[in-house]
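A single chain, nothing else alongside it, follows as structure tokens in the form predicted alone.
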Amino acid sequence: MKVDPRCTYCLLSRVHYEAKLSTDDEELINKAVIAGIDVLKDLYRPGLPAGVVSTAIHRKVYDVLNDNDPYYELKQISNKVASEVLPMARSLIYEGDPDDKELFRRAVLASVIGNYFDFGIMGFDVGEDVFDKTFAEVFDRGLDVDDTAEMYDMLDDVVYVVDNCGEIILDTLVFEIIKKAGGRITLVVRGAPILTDVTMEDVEVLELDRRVDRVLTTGSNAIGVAFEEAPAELLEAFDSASLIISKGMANYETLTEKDLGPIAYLLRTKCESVAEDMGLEPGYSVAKLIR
């Protein structure tokens, strides 16, 4: 995906957002601003992959704060609230009890409504005091877009690239029903602290290790995967994936600047820039193959 102007505006609002998270410091804050500010004026170009632009961004901010994980704390809240969500989550996907191409489509659709967890986008920054009801209530909606049936006759070598803390917690109920299936789970995280993006870290408290095959990073803090970075292992694991899973805007965009395939985007759509970018409408719970 290509950069579009609405992107400057919703990129310096981030990282205001997150000098806030690192310093009480005005002028330091300030700092920040100015520059994301100056990174975009000599970065910016139509037709520049968005990815490139918001890395740039985000690095150059985080090197002016001195601070290479101001969302940490904000992390730690969003696992702990996906974590209390989780057991009616579950209870939602198994009610009925469904078949296995049922099951997969709630527990799908669970992990979409877990992208919710994304502080500092504009306009879509739900609290944690809100959450299990806005939970509840986009889950009854279900999916606007809905390839998961598609996708379950794809799961033998899955590549799963995940997105935020939070909603990991609620993928996990994804990688349930891929086991079940007899599917094998290859999960890409990024590899050093960006925005509330997943890390090794985060990998190991979690023990995410236990609930997969293997666990690969993007090789570096880059907004998504920049593939010029990425390790040799995992643009190996691309090719042969009989599936790739996809989770948030951030892969997304960067995904879909390479032709990979069979590929899954499980997203809400948060901003216009992706909505309009995959024909559809901002707020979408989206869960869409492309071959």
The other form holds:
Number of protein chains: 2
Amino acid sequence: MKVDPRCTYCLLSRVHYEAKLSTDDEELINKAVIAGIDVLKDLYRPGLPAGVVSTAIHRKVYDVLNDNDPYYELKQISNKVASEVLPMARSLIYEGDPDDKELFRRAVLASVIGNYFDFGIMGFDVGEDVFDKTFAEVFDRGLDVDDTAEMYDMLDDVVYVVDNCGEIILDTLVFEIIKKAGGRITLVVRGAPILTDVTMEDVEVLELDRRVDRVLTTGSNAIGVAFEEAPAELLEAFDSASLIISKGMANYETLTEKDLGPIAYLLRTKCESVAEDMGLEPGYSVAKLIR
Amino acid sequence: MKVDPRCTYCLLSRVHYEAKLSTDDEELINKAVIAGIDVLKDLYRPGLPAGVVSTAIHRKVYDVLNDNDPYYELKQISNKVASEVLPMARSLIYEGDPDDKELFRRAVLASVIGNYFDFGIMGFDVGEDVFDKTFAEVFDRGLDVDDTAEMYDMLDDVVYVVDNCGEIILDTLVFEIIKKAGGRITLVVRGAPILTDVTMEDVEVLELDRRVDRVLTTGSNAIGVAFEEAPAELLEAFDSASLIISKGMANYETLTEKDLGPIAYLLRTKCESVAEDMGLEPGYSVAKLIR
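Having looked at the form predicted alone, could you now put up the form predicted in complex with another copy of the chain?
The complete assembly is shown below, putting the previous chain first.
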């Protein structure tokens, strides 16, 4: 996906947000915002991949803040809140003894709702208070784009590219169904902290390696997946997968830059730019398969 | 008022908004956004008056768009909608035969609600649909900061610096009470089109000159009032006024840069930065007198 004019002010707003997470020093916050403007001035051009601009801006700002993980506290909160929601999510998924395809559909839906866990996206800031109240409501509405039936027949060798903390807890519900269907899971997390995204530290703390067959990383702290920074093992896994499952907007923005497939994008359309790029409306719960 | 880090992305968002009002040409929209980034890169520094940055950015963008009035249509819509609301506003003000001070308070409240008429402020976009429905509701809540009783004794020689189209229609309710109290009104409008602000063209179309004693302009299309571009007559009027009434955030942002007084700021706190600068919360209806 290419960068959109709307990304410019959304990125600057996020820079300000993460600077405030990192420090109370107004001068440093201003330095971070100015660094963000500098990157936009140097890099923002129509036609450039969105991930190139967003990775550059966050790296520069983390550097100015001298903070390699401004979202650390938020990530812990997200994981905690999601763990509390998990039993309710599980009971909604298994309610009424559904068949395996329906189980998968519901688990995917729960994991897409998990993509709500996000902080700092302009006009979309759902934190701990709102989450448990809205989960059942959004679950009840269901998926707005639902290719899960097709996906279900492609679970032999899944490469599952995860997104945010919190969300990852609900992703485990999908892992369960994939394993139940006899599938193999390669989990892909970020190579280093960026935004609220899952890293190897979370894999260890949450013992995610026990839930999947293999864990790889993106090789860096790039937003989404930067192919030129990705380990060969990951590129091979993408090539040989029966299905790539990509969670969230950042992975969508970057994985759409390569001709990968088959790939399923599981996300909430939390901004207009991504929604438009997918031909959808903002606020949708999406499980879209691209062959 | 000084520029705030939050102004950077709000301004860029407004640039994008007005570019889309002006053209469907995506390339030109992008040029406008890039021009906005350029101005931020050149000018954004903590401690700079907010008006300096916002005036520079909008002038540059109007220039790139080759459009000196992207908000023209919206201004006509605002005036039309406000004219339709006017009878209801008048009946709420005069209901139950209130005394003169209470009349003034209610008229000021109506004109502050008129400050809702605004398009393109990030996270605050109240257009035609919402307005008539919410008017009575906000009127019922009243002023959150109410210095109207003090203001009422200072109406001899009022300089009234207006803000947006639409809003101006409700300002005429305040003009009526000032005239009824025997006061003189110098109306101040922008010297040329900027955002949805009132200009001499609106004065003529709406025959505002009949409702006041004198009409002056700010001398330019600056956001709010740029003193270095203001005619001597306006500066004299500020000096000799018994009370300056300043409508809206842009006038607040710029008039607070000079030691003027007594001055009453009538506005809705539509953004965090202005609300904080006033020591208030966002979403307040304010009539604040500074002596």
